[in-house]
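Just the one chain here, laid out as structure tokens, in the form predicted alone.
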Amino acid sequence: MKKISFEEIMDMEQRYRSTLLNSLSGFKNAHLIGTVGLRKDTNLGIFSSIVHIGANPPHLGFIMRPLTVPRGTYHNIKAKKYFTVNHVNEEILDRAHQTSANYPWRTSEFEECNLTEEYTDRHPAPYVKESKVKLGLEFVEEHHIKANGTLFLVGKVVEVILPEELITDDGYFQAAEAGSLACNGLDAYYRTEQIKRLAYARPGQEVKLVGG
């Protein structure tokens, strides 16, 4: 087994350092977000780091790098307070990929990878039209990570849009059945297929299968 210490990480080579941390948090959901700014300019980007924050009332939340450079998804967030998240799946997934390019400040990515805006009546921030599960946020507050310049945005869902038979009778999202890819690090994509889903763990119980 290799041990490789704090030290020893610094030291590495910074784009060999950049891969080897991004992906031993290991498998994470592929999404793009979709917002628009004050001029109407529209920007997409695809993200690994969106986690749930909780389901009364419903919030999502994301990590979004330092900004020391433009970051068009955060400044459209800012200003408009909207913001959409967009599942990706394996037919779009090379535009999903190159929407990571360092496109000119309010270039849309969703016209330079080929991807549809699409908007609904309660919802100003564009959808990925192509995408099979949606998800419509509202911004209510960010977080500055103080150990790397980082920012935690976090927002809450006020629109879902899915295909009804991805949803079954107790509630549960079938992210498989969807097509949902997952990522490992900046550049790895993976297929999901469910091993089974277990019953809600008590002391003393033996684990039991959902449904059994």
Given for the second form:
Protein chains: 2
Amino acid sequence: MKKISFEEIMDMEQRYRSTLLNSLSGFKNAHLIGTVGLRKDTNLGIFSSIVHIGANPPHLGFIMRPLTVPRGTYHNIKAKKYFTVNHVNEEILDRAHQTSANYPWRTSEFEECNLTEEYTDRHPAPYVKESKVKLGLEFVEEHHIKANGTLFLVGKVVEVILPEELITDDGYFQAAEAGSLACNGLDAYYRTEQIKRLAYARPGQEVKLVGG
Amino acid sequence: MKKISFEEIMDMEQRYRSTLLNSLSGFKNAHLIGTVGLRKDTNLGIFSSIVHIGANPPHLGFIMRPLTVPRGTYHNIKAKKYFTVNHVNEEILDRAHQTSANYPWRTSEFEECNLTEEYTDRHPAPYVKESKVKLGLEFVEEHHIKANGTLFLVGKVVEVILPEELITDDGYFQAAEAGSLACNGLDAYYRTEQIKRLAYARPGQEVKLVGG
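Any chance you could show the form predicted in complex with a further copy of the same chain after that form predicted alone?
After this comes the whole thing, all chains and molecules, with the earlier chain placed first.
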């Protein structure tokens, strides 16, 4: 086992450090965030920092990098108050990754990356038609991370679109069966295989399987 | 495809809604957070909300549920300012899940769940000896999520302990090869299989493999 100190991390070549640190937080999701601006210009970007905040009422949050350059996703969310979160599956992986390219301001990644906008009556933000799990969110608050200028944005889930047959009797949505991917680091994508579901843990009881 | 509205989510039975919403954010990590209090009492809890915040300087954040009950992890972090993040692997999965049981205040989950405390000279928080990827963090800031009273805690990475041979030449740490798990929802654990690493995307260029 190798021990690496803060000082050694700070001494690393910048790109190496970024690749290493991004992979140390372990597995995460790969989702496309879709937005629209005041002039109806759409934006689509891949994010891997979406976290569950609460179920009642339903909220998610995600990390937005510092506003050192114009960021279409942030700009549109502040302008129109809505955004969508769309799970990435293997079929659209290359196109989803391509949304991370640095396109000119107000170019739509939907068009550039060959993904299709899809709308509902509930809110103005575009979903990704090719995604199988789509969440519509209303922006509710943001927090400025003083440590490095990143932002933590929070949205309320106002709509969910998914294959209903993948929800188990107890409410668990089987994301792996929907083809949703995991990722690690900046650029590594993974499919997953379930080991097991473990029942609610209680002191002094053996760990059991769900339903076991 | 089924469309579920905010109102339908709010009408769901509480446990069903919690299980569903926790699984809709997709894949995430499964990590043990280790802490110690002022009286040297240790605490260990499983978390799935750790997110990368930045590499330069290195920071991670995570979501802490509302303080409606005493929370050992939060109490200790505020008291001693340090915590550890330890990747869960398949060998310790059952013991890691068991740390989520509601043990009496100041009971150590290390002891109750048969996991071993490990210390370095850098800071006072305990690592999990049986974990293969361990990060030591210094608490730097917290944010109160107004939507539901959860907290977003941020720490600076001051130490990393890992199998060095799993870092590729460009700095990517291969978490899957270290046996780190992904999870989904409240209780489902997954092993992963890499599909591919994709190179930095550029406008007008075809998506390429890393090194390709």
